[in-house]
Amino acid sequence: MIKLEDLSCGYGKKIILNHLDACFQENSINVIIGKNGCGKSTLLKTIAGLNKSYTGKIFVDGKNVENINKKQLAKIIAYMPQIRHIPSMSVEEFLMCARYPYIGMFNNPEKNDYIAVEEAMELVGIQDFRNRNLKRLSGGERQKVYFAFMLAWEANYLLLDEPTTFLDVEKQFEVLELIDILKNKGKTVVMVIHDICHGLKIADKIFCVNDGCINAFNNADELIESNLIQDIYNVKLHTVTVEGKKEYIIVK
């Protein structure tokens, strides 16, 4: 479990989020929504240890992150940013980089490292990409590689910042399926997503960031009843049933 206690964070002297308390339970998909610039990405970076401008406490599996060394924390928490550098290397070489917390800088990969990479490729279905250059893949193909990277990392907590950005509709649904795969592998996913309807469809718990605060909801019905979506976005969120499945629509 990741637990935030009285967490305030931002950049430098600018505080964006104030006195947050939240829990992200193990083996669950936690969706963070909110308007652009409200601090969603800042929160992920702070949890990942990439932003040190914070007060309060962050606990991972009951331990304060300040008492966990960087290498050990890297084995526990994996972070996928929204904007990613695309190196010129093969997919297999790139996935082996996910093993860095275990291999180190100057050591050679061992059998278990190759097994982790191979299993990640098989699970995501990118074995045929292994020798292709990452720069020559389509956006959807590359996104699958990034998810394989997260699996090869073998961290228990996965922080995803806008994983469906820049993808067409079909590929967005493929990404949601991949996130389900991560959960089925026992991972805890904390995900920022721009598309509210996609987020509600996959979330076990929903966190809404607004005016520097965070509100937690156990399901979409709770969120709808709160009217918070209408207050924040000036739109209305409705539940509909399509082919026996619950779906969500937003109307002005």
The other form holds:
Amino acid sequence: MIKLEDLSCGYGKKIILNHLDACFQENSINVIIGKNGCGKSTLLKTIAGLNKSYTGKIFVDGKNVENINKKQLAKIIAYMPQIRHIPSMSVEEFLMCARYPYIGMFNNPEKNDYIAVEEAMELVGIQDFRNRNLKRLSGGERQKVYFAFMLAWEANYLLLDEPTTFLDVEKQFEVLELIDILKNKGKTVVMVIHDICHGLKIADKIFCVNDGCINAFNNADELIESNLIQDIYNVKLHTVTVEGKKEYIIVK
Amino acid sequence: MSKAREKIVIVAIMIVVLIIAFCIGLSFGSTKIDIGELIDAIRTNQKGLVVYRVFLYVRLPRVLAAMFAGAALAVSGVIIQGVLHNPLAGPNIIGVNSGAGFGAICAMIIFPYKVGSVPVMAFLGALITSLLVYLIALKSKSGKVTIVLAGVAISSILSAGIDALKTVFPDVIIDSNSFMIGGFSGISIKSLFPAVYYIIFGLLLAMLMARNIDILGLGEEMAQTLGMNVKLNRFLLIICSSMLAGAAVSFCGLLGFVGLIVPHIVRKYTGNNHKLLIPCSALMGASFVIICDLISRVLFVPYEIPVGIVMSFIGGPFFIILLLKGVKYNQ
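Could the form predicted together with its partner chain be shown next, to go alongside the form predicted on its own?
Below: every chain and molecule of the assembly, starting with the one above.
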């Protein structure tokens, strides 16, 4: 469980999130939504340990992150930034980089590292392009590789910053399935997403960031009832039933 | 496992190429050394023989110098490009070379009778420059692009400094000209030390840190969340690469091109796996410089053209052809 207590953060001297309290339960999918620039990504970065300008406390598995050393934290929390450097290396070599917290600088990968990479490729279904260069993959293929990377990392908490951006609709749905795979593997996912409808579909809990505050909802109905979506985005959120399944649509 | 074999084959080929280049470099020149005659001379310990003297005092130091300079500059380029995620970066771009050049020319002016001061000052110049570039980048708190820009700015200041010194002290120009172009004529075993120690140390350090360069290549945020101390590693790597470049420049002059193109060419075959990229670049850089130096010696015998010129004439077109052909790793 990740617990935020009285957390205020921002970048530089500017504080954009004020006195937040939130809790991300074990083995659940937590979706963070909010306007551009509301501080969603900053929140994710702060939890990942990338942003040092914060006050308040962050607990991971009951321990204050300040008291967990960097190397240890790297084995617990994994983070996937929205904008990434794409290195020119084979998929397999790239996935081995996810084992860095375990291998370190001097040692060579061991059997369990190879197993972790192999399993990750299998789960995501990318064994076929293990030898292909990451740079030469399509956007959708590459996103799959990044999910395999998160799996090979073997961290319990996965922070994903907008994993569906820049993908076509089909690939977006594939990503949602991948996120489900992560959950089935027992991971706790905290993700920022722009597409509210996608987010609602897979979320166990929805966090809405607005005006420096955070509001948590247990399901879509609660969120709709709160009218918060209308306040924030000036749009209306509806549920409809399509082919017997609950879907969400947004109208102006 | 075929992948691992492929890597071994790549390294093996590069080693063979280097050995061949080394042998050819030793035997050809304005006088040809007959290997059999040489072995005879060494075996019977006839130190007076011409072939023996040419080998020991002219050819061997020269080929060794070319080898170490090539390896050092190539690896220096690999590191800088890796750390700054910038394919345009090279020891000459971020100002390391001009720093070394400035140091060397200062040495020529201040201590004109102490030949040994040149390498030391060149090395110091390189080190101070790269530290300065890094500190500027750190102070401005922005990323890799700033480092390159700061390097370019400092590089142009230092070049102006070099030109100013050349104008005020025209006597050193004769020496400094060959230094600016870069070359290995008149090199002796003695002048290679202690620079060679720095180079060996730098190459080993680069190999040790290879994985960290890979991780840095994933981007700063990724590297940091994977548990790496990004700032410390970047700092160490910059020191390592300036040590390599400074040491090489101290005895071979401003040979900038190797550090830019060799890593590029090698990367096309090995990708960004630095455990493979670093040794391969070292080997290829060494072979490339030995061969260029050989050509510079034999093309217009008995005259010699500075190796820097040959290098650009061969390396430039070759590089462009490679770019156009678009050889890609693991297509």
